[in-house]
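A single chain, nothing else alongside it, follows as structure tokens in the form predicted on its own.
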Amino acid sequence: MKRIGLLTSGGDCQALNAAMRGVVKTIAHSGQPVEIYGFLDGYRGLIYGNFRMLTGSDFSGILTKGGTILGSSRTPFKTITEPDENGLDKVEAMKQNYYKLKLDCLVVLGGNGSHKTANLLSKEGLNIVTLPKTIDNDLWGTDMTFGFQSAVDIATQAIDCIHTTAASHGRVFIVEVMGHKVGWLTLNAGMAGGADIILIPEIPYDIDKVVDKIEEREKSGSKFTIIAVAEGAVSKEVAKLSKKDRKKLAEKPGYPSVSYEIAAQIQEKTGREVRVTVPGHTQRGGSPCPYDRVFATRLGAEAGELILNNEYGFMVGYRNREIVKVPLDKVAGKLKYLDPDATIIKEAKLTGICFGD
């Protein structure tokens, strides 16, 4: 009999509901007798002992469902060994239910701060395995992560949508796409959606090259120009200021986010009439596309394989186009960023895109 723990942690995204679902079939496919509890609403279910157990009919209908069936919650790891209000100690309670329930394994699906945490937790003995998802693809140790494919379909339909009334009205359009610290949502949406400037954290811009090139559009005949800029663009100025500063800058009253800021100094600098999307939470929501049922799936059949083979502390992650194990100590606090010099910032670079730098 095995005794399987799953929780989702973090943000929501699509393919959480298919990658558990990958997982258990997987289990009870092998004819393995297993026993489901799901915890409730992340690590919090796990502290708290909050948790249901599951059935097979819990995981039917579910490979198309957005969200996740166990709810999900941020508990930062930055806190996560400090006792809670009560005094209660967090880590030690996580172990203590694990124990309780007698789980042979705990499965965490979640992306840098959950992994985090997942790490801790098999340092202090616990098995455990984990599947990499976030929208943003910034999770070391695998070239994808589930979520990522759904929300550039949004973002990109997004950016589609805007064309038309750009075009129409011959406006200057900014679409704000999610990544506060990376810039690999915002790039595969721009190049999708034809964006003709995209702006992203790895590479910091400057407004004059931004004006710069919608000047050189107006000029050439394009009346419109479409911007997609990522949450945690910064500008070259901005950039050269410590963490302590660009802190101080954060809490001073100002635009509701970067994408505002922009579209103010564009309007300041060429008087033309710029205007803001924001796709916000619709990048996260609805079913994920079918790539990501497809490699939610590969992703939680092999963890399940994993589990099968008593092998724990790895991530089931995606190299070389080849489903791969990684060790959660090379996983926890890293994130992949987009290389400056990447080959993909260079093609788009070489038909005409422009990233203000």
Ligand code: F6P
The other form holds:
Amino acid sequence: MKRIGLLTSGGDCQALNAAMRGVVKTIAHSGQPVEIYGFLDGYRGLIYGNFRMLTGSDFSGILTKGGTILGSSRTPFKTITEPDENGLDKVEAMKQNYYKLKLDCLVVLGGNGSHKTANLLSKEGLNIVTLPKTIDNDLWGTDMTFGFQSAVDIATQAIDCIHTTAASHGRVFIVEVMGHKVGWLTLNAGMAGGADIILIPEIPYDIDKVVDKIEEREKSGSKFTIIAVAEGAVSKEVAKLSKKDRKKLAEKPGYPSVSYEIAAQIQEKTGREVRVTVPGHTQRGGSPCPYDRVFATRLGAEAGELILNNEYGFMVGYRNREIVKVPLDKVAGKLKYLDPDATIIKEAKLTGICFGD
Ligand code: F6P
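Same protein, the form predicted in complex with this ligand this time rather than the form predicted on its own?
Now the complete complex, all chains and molecules, led by this one.
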């Protein structure tokens, strides 16, 4: 008998359900009897003992379903070792609930913050297996996270739609793409959507270079320009600031996001009409794309196999086109940034895409 806890933590993404289904189907298919405890709303469910007993039928028909059947929440790692408002020791509470239910292991589907907590619980002696989820694709130790390709599809569709209206009106359009502090999503959606300018956090931009590109396009007869801006994009000036000064600047009242600031600067410098579109959380919503369904199922199946083999303390990741197991302490606390010298960026530049550098 295997007694397994499952939880989905942090911002949701597509294919969370597909991944859990992969884990459960693999164990069930092995013939090993299994009891599944689904903790509700991420680590919160584990802390406060909120769970649902699940059976195989709960995982039937969810391959294509967006969101997570367990619910999710953000439980910041920064405060995980601090008592809650009622003085509860959260780490101790998670351990107690794990032991009370006599779990053999806990499967955590999460991104960066969730992996820090997963690593901490693993160090505290719990058997943990994790799966890499996030539309940001910023998790260390895996070339790809599930949710990413689905989000690329949605952001690309947004850029595609903007393209036609931008062409009709001869306007400059900014599409702001999610991705937190990294530019994976913006780069991929930007290239797929034929953006003329792509601004990502890893390559701080010079607004004058952005303006030059718009004018160069105008001179060559293109009446419109599409700019894909990562929500975490920074100017060269801001990039020079210390972390503390950047935080202070972000706290000052100002533009709703970096895209609006860029739009105002372009408008002022060129006199052209600029519009901003923010697809926002639509990028995390809806059904997973076929790639993510397959990918999440594969990762889930491999996690199921680790559990059957009693191998714990790993994230199931994907490197150089192979599924790999990565020790949790190698994953936790590191962000996977885009390398500004990566060949994909070189190739994008070869085709004339401007990165504002
Ligand atoms: O990490 C996924 C993500 O969608 C980021 O791209 C974005 O910065 C953040 O979550 C938004 O968080 P929230 O859902 O809490 O607004």
